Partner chain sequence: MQNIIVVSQKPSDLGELIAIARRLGEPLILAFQESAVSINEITGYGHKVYRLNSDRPEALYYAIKSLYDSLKPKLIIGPTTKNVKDALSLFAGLYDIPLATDVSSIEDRGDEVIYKRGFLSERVIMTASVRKPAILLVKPKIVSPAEKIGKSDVIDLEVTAGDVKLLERKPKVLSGIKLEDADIVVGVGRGFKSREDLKLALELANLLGGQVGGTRPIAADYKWLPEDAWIGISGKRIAPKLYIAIGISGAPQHMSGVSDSKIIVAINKDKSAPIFKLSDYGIVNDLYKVLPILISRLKARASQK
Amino acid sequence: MELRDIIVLVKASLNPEIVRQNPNGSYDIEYTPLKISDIDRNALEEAVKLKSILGGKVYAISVLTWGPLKTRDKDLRLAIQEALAKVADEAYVVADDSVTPTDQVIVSNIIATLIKAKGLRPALVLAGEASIDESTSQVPARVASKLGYSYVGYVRKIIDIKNGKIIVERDLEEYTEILESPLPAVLSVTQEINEPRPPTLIQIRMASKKPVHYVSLKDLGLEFKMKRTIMDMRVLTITRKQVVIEEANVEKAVDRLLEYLEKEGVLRI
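Structure requested: the chain above on its own, in the form predicted alone.
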């Protein structure tokens, strides 16, 4: 049977634009809001194009990483609704406080198990190259390994899909590389792959009618005896020295700036 469906991995990440800080300077994880990870939007945008080529269904899968669920439910729902409004036909969500805060090993295990348990047979699994909160770039590769799929990371362009294979261009920092990979495959995409468009009002309204399946670890037959313990996270506070160089002559002002930077150990002249 020809594989036609697409899965997009969507993460509700800690929002770096709204950081909550405790009085002692520690990072207040529980009350920092979540938002859909930025590069996941690129993955969703690419799924729009690929759906028109493959002709199958698009599924969004999300695992809640940051708890507790009682304070995260609204943010999680908004992330899923955006995926549904953009392109997804259905969504699967795993939100369980027993594994929050969770790590990349557990998340990838849950995703792979869910895909198998629900009988999903995608041609492609798409994900952002990294999340905006932890940026480990591990989950897509781990999911591919657990599913036995091909994996290509840092894809910046999908060139062609034909004869059960996909041809992509990927970014390896110092150079780009064109690869051909058999399907099914897991791809992590970069922000260069496209320019995400916001969903339209009609798409947003239609999203509320699409099915969202909430799945527990018990449903998947999973039980994790350990979860990640975060000992401490601190907000980096930057205090500016507010040095003003009052000098009408530009060259003299530059000389004074260089002298000051040398004194501070920033430059060696």
Second form
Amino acid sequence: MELRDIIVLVKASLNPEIVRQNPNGSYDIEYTPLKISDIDRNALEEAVKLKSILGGKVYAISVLTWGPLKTRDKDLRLAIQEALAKVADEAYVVADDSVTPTDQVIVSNIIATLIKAKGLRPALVLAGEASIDESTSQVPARVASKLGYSYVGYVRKIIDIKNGKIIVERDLEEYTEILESPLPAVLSVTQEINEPRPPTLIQIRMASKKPVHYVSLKDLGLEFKMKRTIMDMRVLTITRKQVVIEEANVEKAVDRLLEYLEKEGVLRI
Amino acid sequence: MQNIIVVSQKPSDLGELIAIARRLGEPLILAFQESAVSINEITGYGHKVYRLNSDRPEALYYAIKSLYDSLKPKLIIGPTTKNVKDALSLFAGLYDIPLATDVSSIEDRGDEVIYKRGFLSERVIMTASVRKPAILLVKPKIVSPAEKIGKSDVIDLEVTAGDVKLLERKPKVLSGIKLEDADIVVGVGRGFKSREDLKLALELANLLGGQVGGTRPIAADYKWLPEDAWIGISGKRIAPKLYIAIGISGAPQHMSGVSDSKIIVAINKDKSAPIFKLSDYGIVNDLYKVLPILISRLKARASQK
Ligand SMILES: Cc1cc2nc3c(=O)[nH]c(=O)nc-3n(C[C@H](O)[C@H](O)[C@H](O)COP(=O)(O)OP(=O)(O)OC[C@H]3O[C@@H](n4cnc5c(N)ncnc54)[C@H](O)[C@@H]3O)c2cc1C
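Alongside the form predicted alone that was just displayed, please also present the structure of the form predicted together with the partner chain.
The complete assembly is shown below, putting the previous chain first.
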């Protein structure tokens, strides 16, 4: 049987634009909302293209990293809604406070076990090259390893997919490569692979009718001992002078800027 | 002493990795590289070298697996680069070994290791402990490089490259300019309307004796600048005396690359752009109005001297 389905991994991540500290200087994690990781949107957009070629179903999988579910539920649902509105036919969600804040070892075990337990047989598993909070880029490769699928990271372009193979362009530091991988494969995609379009209002309305399966660790027969313990999260405070010149007369504004820079001793001329 | 595998991608980064590893145990070097790199640069540290004549992540995956299976190291140390992240994540998944990237400090505690790393585009520093074995990929320049202390044995590794076939490799066109060494950097963002217009930034940089860098979309997506001019969390980290961000919104992923700058200046027409809160001085106005005047003022200053 030819593989046609696609899985997209979607993470509700801490938003790095909203960082606030507690009076003792620690990071106020409860205050920070979760949002879908930017590059997951590129993965969803790419799934739209690939679905039209492969003709199969698209599943979104999301594992809650930052709990507790009670306060994160709304943000998590929004991220999943976006995946459903954009392209996914169904979503699987694992949100279990016994493993939050979770680590990449556990997340990848959950994802791989879920894929097997639900009998999903994807041609491709797509994910973003990095999440916007931890940005370690490791979960897609770990999932590939656990499932025994092929893996290509940092995919900047999908060139062709046919006859059980995919040809892609990979972006490494000093060169790009054209690679051919057998299917099934896990791909992490870069921000440059496409221009994600937001879902339309009709798509958003349709999304609410699509099935979302909440799966517990017990359902999956999983139990974990955490390998990582987060001991401390401290906000790095870099205070800048924040002098904003709103002078409408550009000459005057430039002169003021140059005066400031002169005083700072950073001009060589 | 516990075995520490040190993964070396570029001989120039190896000194720092060795300095870190020597504090933690007995370093064993896994050098993966194209055969063009001279082995002499790697053997001088006096630690056993396993050489892999390939710089593909696929080959590195098999090499690290075979070394791990035979040597059972407690720690694997490497640089936070795409090739290494890719290969070691795949390997980490095989044995459920914890892996951290962008690590800035390491403290050994017997069965555990405690590390610090940047989090949320380096706006937060996380301290975490993990059970060994663990993989820690470090940030550059957190220690001074180790001294070379002698000669060492070299063992060549033969591995397969797996089922992903390399059809073609294209080197990137790079400028070779070391932005991380520049005193003054002019950063360009999507506020510029065309590649042609970047000449304004170039002229400014020339007058100031600086270099031009840019945001990820400018370098990676539009390709208006070579990719070694890409500044930020997934590009270069710079620390100039003066960084002038022009037509840049101030996204956390960009700003983490410039946060060590002494003075940051922003030129942006949108008063509410986040960059103004992350800068020392800012002008709220159209860059196309500001730059010509800034350039002519600087020219006037130059001719007065
Ligand atoms: C995992 C991840 C990694 C990333 N890594 C990086 C990275 O390493 N480096 C990086 O830079 N980005 C990175 N990004 C992308 C980042 O989030 C931003 O999208 C990017 O930095 C925005 O670039 P920009 O400021 O040029 O463009 P924009 O955000 O579009 O900002 C353009 C700015 O120009 C201003 N402007 C427009 N016209 C004018 C004018 N005529 N005069 C003056 N101002 C004008 C606008 O007001 C706006 O503020 C990453 C993203 C993710 C998710």
